[in-house]
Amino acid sequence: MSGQSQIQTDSQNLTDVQGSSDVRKVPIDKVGVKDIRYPIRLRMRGGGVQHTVATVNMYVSLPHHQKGTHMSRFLEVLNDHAQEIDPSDVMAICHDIKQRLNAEDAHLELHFPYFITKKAPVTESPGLMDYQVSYECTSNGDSDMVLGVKVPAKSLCPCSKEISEYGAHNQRCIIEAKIRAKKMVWIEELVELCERAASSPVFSVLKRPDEKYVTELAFDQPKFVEDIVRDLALMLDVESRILWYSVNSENYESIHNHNAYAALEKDKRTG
């Protein structure tokens, strides 16, 4: 006998604790196995191909009578679908899940960095700006996938500005948008959409004239936490392929010890 056979022979020899019974009968939405680091690769919108590295989180449920999941067969699957993911395979992966542990309910997790080319206002200088992106994905009869950005943005204080003689407190926030889509939306789009909802976008390289127009852009567009995730929300409400959006804001408060913070939930599906 080889040894690949012997090996085949002796693992079909040894006892499968996980697949065994419970007696205490108690289900488990999720078991599996997180924070898998791994290679991913997603097309650009302007095109081109980016390369990046996923913290990779996967799960299935567990019915009551079934004492344990079988963790190596989650790694086994991502293997399957290569070295590197690309965003289309997202959602077959998390069929794979479901199938491979023989589940009700499977679920696939990426959060990864996105990095886009940013050129000043003004000068035009170019710089890398880093956005972090999740995908969520479950399966359960239905394909379900999420996509989130949060991009870091600035905001100033409306109230601020009207009771000064002179200048505003202003402040970094982290805006976080998680949609769900019918037709494909760009990572680039939503992290657009955001940045709009602000009182001015953020750059990696600013000159003193950027500086400049990003300043007295931020002092002419004021925006509450409300102000932004209200905005945001217009905008995504007319955009047709979102069916489904959850946006959020947290304001980096510069004169108070403690951060401002808003958050909406919206199906348009149902209105």
Contents of the next structure:
Number of protein chains: 4
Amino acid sequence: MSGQSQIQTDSQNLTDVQGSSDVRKVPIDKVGVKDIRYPIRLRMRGGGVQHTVATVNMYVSLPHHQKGTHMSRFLEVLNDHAQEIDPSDVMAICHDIKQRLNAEDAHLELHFPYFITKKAPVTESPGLMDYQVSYECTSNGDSDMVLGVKVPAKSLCPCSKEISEYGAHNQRCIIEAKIRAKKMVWIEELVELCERAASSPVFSVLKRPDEKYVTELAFDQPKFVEDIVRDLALMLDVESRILWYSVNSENYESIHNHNAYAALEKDKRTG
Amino acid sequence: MSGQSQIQTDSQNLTDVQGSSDVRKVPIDKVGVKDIRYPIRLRMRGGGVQHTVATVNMYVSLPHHQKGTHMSRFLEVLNDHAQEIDPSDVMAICHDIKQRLNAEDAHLELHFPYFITKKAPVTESPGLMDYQVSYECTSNGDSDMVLGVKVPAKSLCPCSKEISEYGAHNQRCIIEAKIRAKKMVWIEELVELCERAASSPVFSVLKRPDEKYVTELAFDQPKFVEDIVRDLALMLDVESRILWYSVNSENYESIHNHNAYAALEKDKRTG
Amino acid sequence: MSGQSQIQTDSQNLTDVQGSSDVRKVPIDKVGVKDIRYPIRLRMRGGGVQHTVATVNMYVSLPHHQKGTHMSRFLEVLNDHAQEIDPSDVMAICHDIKQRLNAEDAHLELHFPYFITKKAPVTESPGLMDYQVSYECTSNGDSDMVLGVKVPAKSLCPCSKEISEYGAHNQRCIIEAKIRAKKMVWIEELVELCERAASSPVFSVLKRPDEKYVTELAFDQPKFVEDIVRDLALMLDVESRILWYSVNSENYESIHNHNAYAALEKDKRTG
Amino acid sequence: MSGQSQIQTDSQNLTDVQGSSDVRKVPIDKVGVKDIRYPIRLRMRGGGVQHTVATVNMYVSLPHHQKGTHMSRFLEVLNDHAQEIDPSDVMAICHDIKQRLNAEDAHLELHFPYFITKKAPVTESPGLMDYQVSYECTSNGDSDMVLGVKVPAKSLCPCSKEISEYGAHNQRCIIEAKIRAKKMVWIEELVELCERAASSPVFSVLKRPDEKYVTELAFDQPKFVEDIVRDLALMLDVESRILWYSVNSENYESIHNHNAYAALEKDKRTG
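We have the form predicted alone; now please give the form predicted together with a further copy of the same chain.
The next block holds the full complex; its first chain is the one shown before.
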């Protein structure tokens, strides 16, 4: 038997269709598996580890001459790394995919809820807040990793406050920040920057004195959706570990059935 | 050829597997097709017709002795009624399903966005508001139809207003009302009742004088989620065409990342 | 100070608006908090504990004379039970809500992904499968708990197999089973019954010999959506711990852009 | 009154907060309104017009010195164009946004279901198929428009077919194609190319002879997710009106609870 036929069948003589050659001359940017639910463990800033559940996407590039990739290997790589994960591990899994699938480029995306204990601002009643977090990695000789957080917060409209005799419309907003960094930035740090860009943070447990505080804080800090992304951009500008950022806020307007939205992106390396 | 074999094959001699008999003695409550997108036309209160797109579910009951239903017939009934629909037509389609599928019970569910032109409260700038509407029908000798609307609105927290020096947290809420009626109730009528139960309606187009009005209106009419469902219940109580209702409100709290919710149901026929 | 004023203000003299009385005479069935994300730990059948993330809803009934409920107390109950949860704990949390909110009825709903290690059928390669699980509890003097699982599986059409020269259309389906039981039923047990009702289970990791096995198994066990719910019903009928069940299957037909659906419910206590 | 104060207050002397100046020196890429539902009418290839419902996003860029945009103007532009829309109109609306908001860049995104009558392959029974369609436009001096379609279809696994004694796993997939073109390409044309790249199209109404045909067609044309995007790329390569394309397929594997995915992009102008 030739080496070729060894490649094309396995121990049970089942043909390796994916391993055969392709003549269409069409390389593929990304091929792999999508929407896998998987439990993960993450190191937290304050020490300790938290358990959560990620949705995972894993892709490789495929050269024009290869018919298909071997989908089950993605899952095997994931199973090999089922234990404790921290940001450096995320990139390592991505490198492993590249190696195991014998690919030029490998991509790994994780999306998961992340929990942070947050005390109410006056009574200090503790509560767990949840944030949507993502890691998007590429391994292609170089390493690229984007950390993203989606942070629920409160926005209060400066125009409504200015023109009304009393009150001001306000609403929940979701502030998203994605960054590339030259040194580790904790999820907790990025969440805090987003919350500082809003009219007020939101909380899990609020007693009456806390509710009074949050109501008045937001009224004292009115922000358009434009203000939120600008104030967040200024904070990311002065954080020297961050090389690139993309931020947006979506405000679920309490006077409309549609949303206000603003977005901007900056690469500090190129200007 | 026996009648039996005529039932079990069609003109091309393809076996009718669904039409064969079943020995497991398990009747099925609902079997059919789900999540069909379909364009529909609806008569509006003010005259005229609007076009929208529905998601459609169609089911029948299946007696214990029959192996399967004929799924393609549901689609054929839908195609037969592809033209103008008003509430009486919805029930007629449901009766048609019962007859065409030769069933004891037939169920038809339509969910669709419905548009109402609404003028801004001060400048009277016109805008189109969208509401999620549903019809849920059963035909089983008797006729049963439930009309439902989901109405975006604004709620402003009475506690936050009371305890704060200034301002009050407010947010978008979705108020849902479902009714059974002995006489026709227009979608537009049910939407208006829901909007009157909120701290303020929401609008598509608001100029500055309108925004001022809505902000102050909501501040003047603070409502807990409990108040919204109670005030809506009282309005449905006095509407004599309505026999039964189920209402709820989900408030997307602007101080939390979770929602406040209240629900109640009443059958006026039984007390 | 009278007892009344102690009820209506707290230590900082902030008015307790929720605690005041209501004159509208409208009792509320359910009021509370919805869509809270929360990390939980669950005991597994084989021993050990798994961590996952639940979406939590918590409600109480509200008598007609009370203006509002105290939303922050729901979160405090949840925080008190943040540690290891098993089915008996779920009911205990529900009783706690009833007591802490001083209510006639309390409701607790948990929805979460649950992971089970499953070996591929031939190579025995291990993989993690995820299932959506729910607990829905009511505490109102009596205790009521419904366990639900949503199980992805494979269905292969008997009609397509019968009438075609070769092949048969097949697709992913989601089989849902909800039960009330007089004795503990493990999540793992209910998942297995659902998988046995399908043409074939699905797996996380499949090597070529496994893929061959699953393909042929499904072809050997063709099932209409009607067959899936009937075969599952028969298995639940003979399981004496189960008092009541509601089952359905939604098949994402690979020949249509809509789904096939069947559902049935049975209360073994009443017939 | 100075010109400045005329800009900053309106006829009712309400301050124009958005129109004031900003000193933070942070330009914004996109600011506007998101997730508006709106009924639209579209010209069809065969003549005639269809009504559907779009989700609309509208954004402009904001220079660093301007505090905010005027959100209500987006809705006014949309209302001005509420009537019949064809692809050239979409770009015209985008130009109008740019002009009305006095912006450097304007963006318009429409997503909507589009319906095409399709006959069953053997019996020619007619049925309505729905496809998700998008237009994404930018007006910034130049005009840019991307047309996208998401096409449900059927994929049948070549490996499963090759290694199994009988049968082959197959499933619904969603094939997405986005294009930039130098001359008009109809939605209907792009949908047909996507369907030809699959193992088989899917249909709304299939009688038994049709089901037999589709089952056998798919078995005769097995395709990996890689094959689907490659075959689609080859068809887009030879269509000279198309300058750029991005294609992907997501296959809802019937043997797994995760999806297979492949994607590639090509700019024919640059290589």
